[in-house]
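This document starts with one chain, in the form predicted alone, laid out as structure tokens.
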Amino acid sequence: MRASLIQIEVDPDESVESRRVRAGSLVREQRGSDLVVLPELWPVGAFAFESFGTEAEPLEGPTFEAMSAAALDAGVWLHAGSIVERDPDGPLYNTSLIFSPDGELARTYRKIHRFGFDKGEAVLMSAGDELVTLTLPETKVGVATCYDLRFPELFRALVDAGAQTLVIPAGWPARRRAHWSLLARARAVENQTYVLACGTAGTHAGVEQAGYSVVVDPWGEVLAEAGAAEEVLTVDLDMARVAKTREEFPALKDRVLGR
């Protein structure tokens, strides 16, 4: 499987719309990918929380409708990162959208994990209670969204549900990403599953971000990884790794506690 991650410059001085436009061209020119990633909030940027209840929008707003036509012209499954989508009864979420290589929305995924400590996102947006998982040809993928990094059993049950695959966006700051480094490592060896962590580039609301994206495999390896720029990360993954590992050394058999 071919797997793209867009790590995408959140810049302030551009629109959301010019945003838009740009990651669909980005995503466009990942013709011949499997699968494609873009990070979390990407449009408005995961710390602009003052741009929060402007920018929301319905869950086939113009982000859904510029995304789905990106995914369809490139032929690709797309992780479209996530939106600030406002429910029709009200309340914010922080969710993801996956389209198929024909442009139909597959699955979306409301965030669990609000990152804020009574602040910010996690008091303006509320949280998503869904495992998602989603079939691809060639693996079965388990979402998740940038703070849930932080909270190992979400992606147990991830893998009780069958993924062999975590996909993770985020909008990460660069002060901690050296936990971002380890964490995704973490996740991977812990879970015997490829992670793909992808972030943003650039500095919005004031908060310099992590960059860094990274793939990697399920013993843990770093197959790559970006820099702190505007990038994106192409990486052929060998999907039969992820039963070879878990058979030549079973750790996932000797849980005792948490089945």
Ligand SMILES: NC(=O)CCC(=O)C(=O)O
The other form holds:
Amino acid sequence: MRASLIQIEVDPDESVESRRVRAGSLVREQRGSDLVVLPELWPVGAFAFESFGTEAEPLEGPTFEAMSAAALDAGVWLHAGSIVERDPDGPLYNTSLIFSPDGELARTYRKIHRFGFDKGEAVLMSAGDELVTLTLPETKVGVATCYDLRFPELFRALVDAGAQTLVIPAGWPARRRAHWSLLARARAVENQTYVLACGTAGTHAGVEQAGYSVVVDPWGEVLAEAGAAEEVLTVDLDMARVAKTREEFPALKDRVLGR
Ligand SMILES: NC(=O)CCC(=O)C(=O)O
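Next up, the form predicted in complex with the ligand. The previous block was the form predicted alone.
Now the complete complex, all chains and molecules, led by this one.
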């Protein structure tokens, strides 16, 4: 399975609409990949809290339209990262959109763990409460978003639901880049899954983004890692590696708690 991670730059000098068009073109350039991934909140920026209200979209809003068309044109499964979703009842959610190669919405995921403690996303947005997995032709995917990466119990639940590949769009800051790289590998090792972790580049709302998107195999080896700037990572994944790793080193079978 070929996967492409688009580590797009989020820069306040570029309009949201221009970035949407550019993201669509970048997705179309990945024709030939099976799965394409964009980061968290790339239209507005994960730390652009002051714009969340004005840039919020209905689920089937402009980002949905642009990404559905891009998935169809490229003929790829597209995890289109997340948007600020305005629910018809009023609350905002950090909602990921996943499209099939025919441009249909296959899944949504509302971020469960909101970042910011007593400010930012944690107070402006509502939390999701549903685990989301999706069966692709070659692998079962479990999804999570950014700060979720710090909560291993979520990933274990995804593995219990059958996930073999964990897809994690993010808008992770540069100052905690070491945590990002460490946790992405930890989630792969402890769950014996592929991890596709796609962040943003650039600086928005005064927060420099880490970049360093990464693809980790089920043994914890880094197969590809981006730098800090905008970049597309493309990697061929051998899906048999998940079962092989779990068979040769059956640690998941030795669980005592939480089964
Ligand atoms: N957008 C986020 O969830 C940021 C998470 C983060 O900065 C951290 O966990 O550290």
